[in-house]
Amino acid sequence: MATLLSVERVSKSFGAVRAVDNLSFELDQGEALGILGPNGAGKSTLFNLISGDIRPSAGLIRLRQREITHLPSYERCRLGIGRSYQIPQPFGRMTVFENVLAAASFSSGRGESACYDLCIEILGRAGLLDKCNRAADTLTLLERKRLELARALATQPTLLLLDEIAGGLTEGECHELIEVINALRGTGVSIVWIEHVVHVLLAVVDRLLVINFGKFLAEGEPHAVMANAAVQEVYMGIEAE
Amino acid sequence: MIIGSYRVERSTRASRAGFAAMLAVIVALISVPAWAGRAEMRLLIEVSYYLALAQAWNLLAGYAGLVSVGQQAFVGLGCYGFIIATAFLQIPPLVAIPLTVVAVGLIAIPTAFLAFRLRGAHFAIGTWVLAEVLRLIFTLVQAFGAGTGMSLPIHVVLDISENRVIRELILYYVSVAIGIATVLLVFLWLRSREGLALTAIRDSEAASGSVGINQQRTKLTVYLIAALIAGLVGALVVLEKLRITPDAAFSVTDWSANVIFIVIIGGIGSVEGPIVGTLVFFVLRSLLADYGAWYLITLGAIAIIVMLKAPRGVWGLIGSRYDVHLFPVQRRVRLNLD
């Protein structure tokens, strides 16, 4: 499998905290890969370097052998990388279906009219079709979630960065986005997916990395890192269902 | 999932309401001089300038989170850039102005620069600085009058038109013209394609870029656009007072604490909203003209007012009670149509 993004030894602090410390992995085409850890431990900054949305202290970041590190993020995500944010960042005034249409229109180069067809696809199957006319923020907070998986999948990644979309959804909702998440898989698109509720992950991941303080815990095969004792440690006996 | 046919519309029954009632005003507004005085001609003009300003302010501010408080550093090289051009270069008036706002947009080129590495805040200040600084340099030029100033050679103004009355008329249109022009221009940009860009900047910047959206790029044609419609109000302001000071050109009061109370007032980040608030400013101002300083401290506590209770200002409360739209930038959705 040829490697699709590697992160190498990348840092990044805020003032003395640092949030990330000399991380290093790799994610190979197809690849979908699980990423854990308590509150605080660096997840969602990690995310931020990888989709630019903030640029690190040191080391570098490739995408397909290409280096990525200092690209602001939207030429990152013409390049594939689409991302949902853990708070839900809708653009609050515009439509549901402006939003995804924004997506797809920005992310590919192509005229509204050529992307409203794919709009309207992932709408129906975020379930967000019937509320497309509704402002985006007048959407429940679960609505939001949708929206942001919807607005990722309109920039039709080859990466895609998934921030908490699974916290708050009920059994069967879970269901429904595992399906969605190993349809996509089906159809080559890579995953890292940052989740608390591990169950979801390990229906989908193929690779689990917990991160602790900015750096690694563990990693490797998902129900062998569960079983570690660091781990189990560090979630004080949340053990996978 | 099997999906229906489906058609995006872009206008709604309100804004189609909203389009008649608009062109109403366009046909009132021409048909002015034929039925008022010099008086309400020359309202109208200034109505017409600070229109412009605030849409402009509105764009920088309202969509692409740039709070500049130094428009006026445009509006004033417009005024000295008029003057160069037609007292000292003998160019006529009338191909003076276009070449005011072209001159304006290269100054404003690398200011761009300048001004881009600064932020939020640092950027509202940096600004004012620029324009500060502008002010400043044009007190020490003797053949403008220095810090005194200078008045329109009267061959300026005679070159427009020997008759008074048809200069008046001239000037009366162009103004209005160039009033409805910048709502007409913002309104067609936001519902293009590039306005979805803008909204999105202005709703989530961080989220804009991660769907593909060249932020920096949108928000330095806005800070341009704004350059050229505060230049194009700088040439028209000394063609109206015929006289100019560096105090009068880059004066903050007028060309941004009044624009920035109108927008505030009106609602900022929509096109509705800095109509509305130049309306409720000029309503106030002929309300509060005789009260001296109870007329800036009254908008003063109105402004804060309103952004206490209100912060999407006048039209903020009107358009999302009622779901009103004007001028109709979104995109609707009609499902199932077979």
The other form holds:
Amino acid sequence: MATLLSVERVSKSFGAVRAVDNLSFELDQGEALGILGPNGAGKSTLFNLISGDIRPSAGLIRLRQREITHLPSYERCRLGIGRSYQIPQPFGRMTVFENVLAAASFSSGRGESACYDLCIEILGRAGLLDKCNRAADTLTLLERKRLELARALATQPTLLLLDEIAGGLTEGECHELIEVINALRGTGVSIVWIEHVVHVLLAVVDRLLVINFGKFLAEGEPHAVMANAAVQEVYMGIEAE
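Write the structure block of the form predicted alone for the protein whose form predicted in complex with the partner chain appears above.
What follows is just the one chain, with no partners and no other molecules.
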């Protein structure tokens, strides 16, 4: 299977703190990769490096073999990288439909009317079609998470970055989210997903990558990685024998 994303020996320092430290991994087209790590492990910094929100101190990032290391975030978006953010920040006074429309029009460079059908389709996939005329600031947490996902999908990504999209949801809401994400996988979208709710990741991803202090710790089949003694010690506080 063709490689979609390559992160090659990437590092990012903030003063004396190295948030990401010589990290490398690849993502194949159509694959879903979960990323785990304790708080402060460098997960969100890694996402910001891939999306172009910040630039690396060292290393290369490639999308479909094209180097994008120094491209701004809007160009990466138009090349097919979409992302959600850990804390949803929709345009609160705009409707749900208008939020998705803004993302679709920006990413495609097309007029708003040309994006209407796409937005309706995406709102249906995200389970928000019946909320399309609601102001975004009236939504519940689950609905705001769905809107965050819909806005990312409106950019028509080939690579979707999900940043703790299950955080704060109830168990039932998590199951609803799993159904939505698994349905997306059937469309061929590749996913990299940061999440602390481990069982949600295990229900979706093909592979897990665990990092700690910005460094590689473990990678592989999800259940095998979770059984790794080093992962259990660092991530779950279980001392290795």
